[in-house]
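The chain below stands alone, shown as structure tokens; this is the form predicted alone.
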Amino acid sequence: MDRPLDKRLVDDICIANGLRNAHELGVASIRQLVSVVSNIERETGERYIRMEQGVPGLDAEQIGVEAECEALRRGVGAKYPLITGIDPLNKAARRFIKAFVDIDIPEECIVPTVGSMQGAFATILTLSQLRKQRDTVLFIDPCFPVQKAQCRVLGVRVEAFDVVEYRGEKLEAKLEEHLSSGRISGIIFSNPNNPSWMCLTEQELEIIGRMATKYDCIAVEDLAYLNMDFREDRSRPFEPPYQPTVGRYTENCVHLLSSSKIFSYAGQRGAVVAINPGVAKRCFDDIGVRYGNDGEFRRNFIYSIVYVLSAGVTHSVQYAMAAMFDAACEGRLDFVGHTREYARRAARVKEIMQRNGFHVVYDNDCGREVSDGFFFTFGYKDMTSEQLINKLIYYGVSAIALGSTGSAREGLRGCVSNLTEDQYDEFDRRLQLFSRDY
């Protein structure tokens, strides 16, 4: 690319999305971003820089290939799953989560999910149903723009503030703010987090688990890159250092765990919901009225709720899972070195957008410098999110304005999986016209 793209057929492909024009692309839906971008590739045949979608850019692990076509020739195809998981699968969980979380949750409380999208939709949707006047999820931001939007869907109240100005031991007065009015009734939050990369502390994740259990809340935490912050080897089944988790200092936590990026299997919607026993086991008396009976968190959250979504998870699905979890489990499979591919690309475009003008926006994370990864956030000198994203689609680069995540910063989040050796010098060219124009 040597100039910018046509305004007036950017623009135009813009409102054939549900825009008015390429100045609305800073509140668009990733998803209405994504298809706006395909679109413009195939008007001009020019090919993007698309860092606008979470998609893995790795192989899907071949042991869950074969382990799912083994169980498709065995006939499962034919076969309803058991709403509850496969007994393989659920002994696999549970012992990959003692080995990379090192925390036991038994295999009756770990429940499939199609994907962690359908986790969360099901784990928000119980909990606006155990108590009448808990009517409100509070977000630890930035997030996952979707998990807001299915709270939209719901018509669940939503509670959010930035973490970036909250680190350490002034989270403690943030979250008693807001959980005090009695409302809350779950705290969702990812780590490593999505879009900003930052990941909770031991003393944060304290701090949560604490006033969950003194709020009687419940946490919502979100592994779906589980492992991935690369300052430290994690690859190591059963051997320190672990994955950070709530889970240590509470009981009232759920942590949704997906096959999408940890195994790059996202294209078969794949994930579990891990609930605390001490949750699992519960008894709400408002949600029991609503379904007629005792009120038991798992059992309402399994056949009266994830039954209704999909009536199970894909059968073979399940089998693929059970086999990556138990290779992973016993050193066959190191899905931590295989998606520390990630950091090396994050390094190399945080190198050529800092060359090139551009500034990481959440570049600290509690005094260490943010961890390279799946996403990275990035901003222009003292343009908006808006402003960003409304100029740089017409240099032939895509990525979501921060404001859509409930981030307090002006930026964009990027996502380094797609992009390939190919791309990184016309990356550098396409920025350099950019900064010579701006």
The other form holds:
2 protein chains.
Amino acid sequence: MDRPLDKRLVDDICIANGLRNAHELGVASIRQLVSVVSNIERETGERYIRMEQGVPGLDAEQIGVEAECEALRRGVGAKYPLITGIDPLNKAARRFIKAFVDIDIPEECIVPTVGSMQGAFATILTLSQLRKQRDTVLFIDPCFPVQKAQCRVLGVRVEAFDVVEYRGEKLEAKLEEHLSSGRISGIIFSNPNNPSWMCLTEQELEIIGRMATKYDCIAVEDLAYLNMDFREDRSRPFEPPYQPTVGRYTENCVHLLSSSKIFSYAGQRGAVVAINPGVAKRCFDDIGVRYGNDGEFRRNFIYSIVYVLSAGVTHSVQYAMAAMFDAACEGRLDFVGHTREYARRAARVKEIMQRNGFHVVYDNDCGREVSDGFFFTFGYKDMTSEQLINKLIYYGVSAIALGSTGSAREGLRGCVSNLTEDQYDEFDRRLQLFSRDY
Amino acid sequence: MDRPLDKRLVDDICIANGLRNAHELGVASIRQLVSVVSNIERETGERYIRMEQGVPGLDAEQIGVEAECEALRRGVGAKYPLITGIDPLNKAARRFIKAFVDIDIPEECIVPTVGSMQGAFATILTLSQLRKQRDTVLFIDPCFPVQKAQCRVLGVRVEAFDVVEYRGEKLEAKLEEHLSSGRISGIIFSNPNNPSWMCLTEQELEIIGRMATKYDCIAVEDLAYLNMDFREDRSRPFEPPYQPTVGRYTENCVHLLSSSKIFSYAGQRGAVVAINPGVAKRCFDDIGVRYGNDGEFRRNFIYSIVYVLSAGVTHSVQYAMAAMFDAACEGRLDFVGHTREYARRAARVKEIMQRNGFHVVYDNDCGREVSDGFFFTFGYKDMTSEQLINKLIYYGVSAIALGSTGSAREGLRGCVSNLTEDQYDEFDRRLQLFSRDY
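Having gone through the form predicted alone, I am curious about the other one (the form predicted in complex with another copy of the chain); can you provide its structure?
Now the complete complex, all chains and molecules, led by this one.
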């Protein structure tokens, strides 16, 4: 590309995709942006530097594929999967969580879900029914916007704050400000964080855990990018350093572990929810009244809620997850090593961007530079998120505005997973063109 | 077995499974009953005649298995599946619906779901948000009880009536009685009916369709047992006779098609929701306000609701469904012929039962004898449902009480899918023992 794309053409495509004009990309959903970019690529023949979607850019782990095919040939396709999870999966997941997070979750407290999308939906739904007066979920922003969309579907009230201004010990007072109302049922956060790739520290997780205990609400820890803080090497099973977790600081917690990114297995929709036994075995009156039972969290999570969502998780996928968890525990599947490829790509992309006048928006993790990984954030001079994406789109570069993630800062989120070796030079050329124009 | 099982032992197992005493099997959930029976089998070494669960008793269709393995080896596991469905699936499903139901549903109105469990959940959820004043779902009972459980989870009001007293033209007045309140958003029914195996006739479907149009509510037709009314041969694609459907009589309808029973593919959790374009393209204000869009049914069903439930359906399973739908359309997969095995088993089971003094509870379909098929219903003399299951349990026979299905009649639902060739004689012996005792 040696000049920007035809403005008229691009603008027409934006409008054809349901945007009111071509300057609304800042509020477009990820899905709309994907559609706009795909259409522009088709119309112009120009391949974009596509960074808008968080999809695996590696092959699915072959150990999972083989286990799935084998299970299918053994005939599991005809049999309803156990809603509590097949035995090998629960055993392997327990072991995996011990090996890479170093916490103990009993097998019966591990429940497979159709991706962490279903895991989060079921968790938010359960939280909203445990205790009537707890009608609100607190998000530690920036966040994965679809989890807020789940709250909208369920009519669950949301509070949120951008954590970037409250790192370290400042987090405590901010959490108390929200939790003291007594309305918060759960605190949702991801670590590493989607979209900012900030990583909460042990100190911050201790605060979240202590506050969850103090105000008796449940911390929901989304570990989609488990051990992808590549500043330290967490690739060895059963050896420190481990993934930091709120689970070391409170019993009031639930962990979401997805195979989508760690095993590049997004297509098959496999995940587990690991419930701290302190939560799992606890009884809550309101949900007990609703379903006519003792109100036990685990019983209601599995049989009242997860069951009616999909009657379980695809049978063969449960075998795939079991095989991959076990292989990781036994050092036969180095998922940390495999996903480290994202850090290599991110380092190159950031270097090119910074050379062309861009900056990293969330650059700092309590004094340390953020890790290179799956996502990164970037801005340009004093442009707003809207201005930046609405200009970059003509230069064949796509990413999503941070506003949709609850961020208080101006900039875009990029995902490096789709970048291929042959694109870096072209990326550089496009940004040179852009920085000459602005 | 030459005498009933030890009473004390069975009773203790009931109590260990969360029942207050051994005479509560009539109100046990299917899941609890499965657990009780499995425990008794383990403790006594006696194999039950297990008829409590509706699980496929045939092998998964091999065409699906092969297509899935091939897709996995091609690498689909790493890629998020299209939330609207992969192109080959939507094309094949459209063709399949034309071939076996003889209605036209455009590809873009067909949406894959994680089993019809997710299909029903998403449909009920969508219906409940379309129009605020429509806060109730009407069930034509007897029904699959989990769909009512879904309403309980969602806080959706339920009305219901047992259709057996309102067959034929009497259905119209009964429907009007419920619909005239203006609160009904949708009418849910299955055809063939789970649990009674009654089949609604064209006349009855015409009434439901006409009433759905008149009162502007949406008929939700669960076709889990598509073309398993074996009284006529509907095995030939694109040739009559076809599956009767409400879709011939109203635009206000949605069809649920699952691969679980028709292709014995329950383990893999694949289904599609086929939305009549008259509903799919229609806009509803209240849901539009909720999600900030034009309120189109299809847009909100897919992007606001199905998306947040699981981010789509397992990628390889979509390829399996596409392959099986296509094979059925091309006469290479005779799913009607394969599932006819259930009718053969049902005929033998019913004959043995009637010879031993049992009767079929729902025996009549507007003057015709009900079809033999996957489910059947049975009673004994004037015993209540509770009495019957609480006695049969000692004779190594299990089934579920009709009460849980909204039935107004006394009796049990049995599923013949698990019966094996070597069990019929033993079944006869047990019933002889039972009928000697009662």
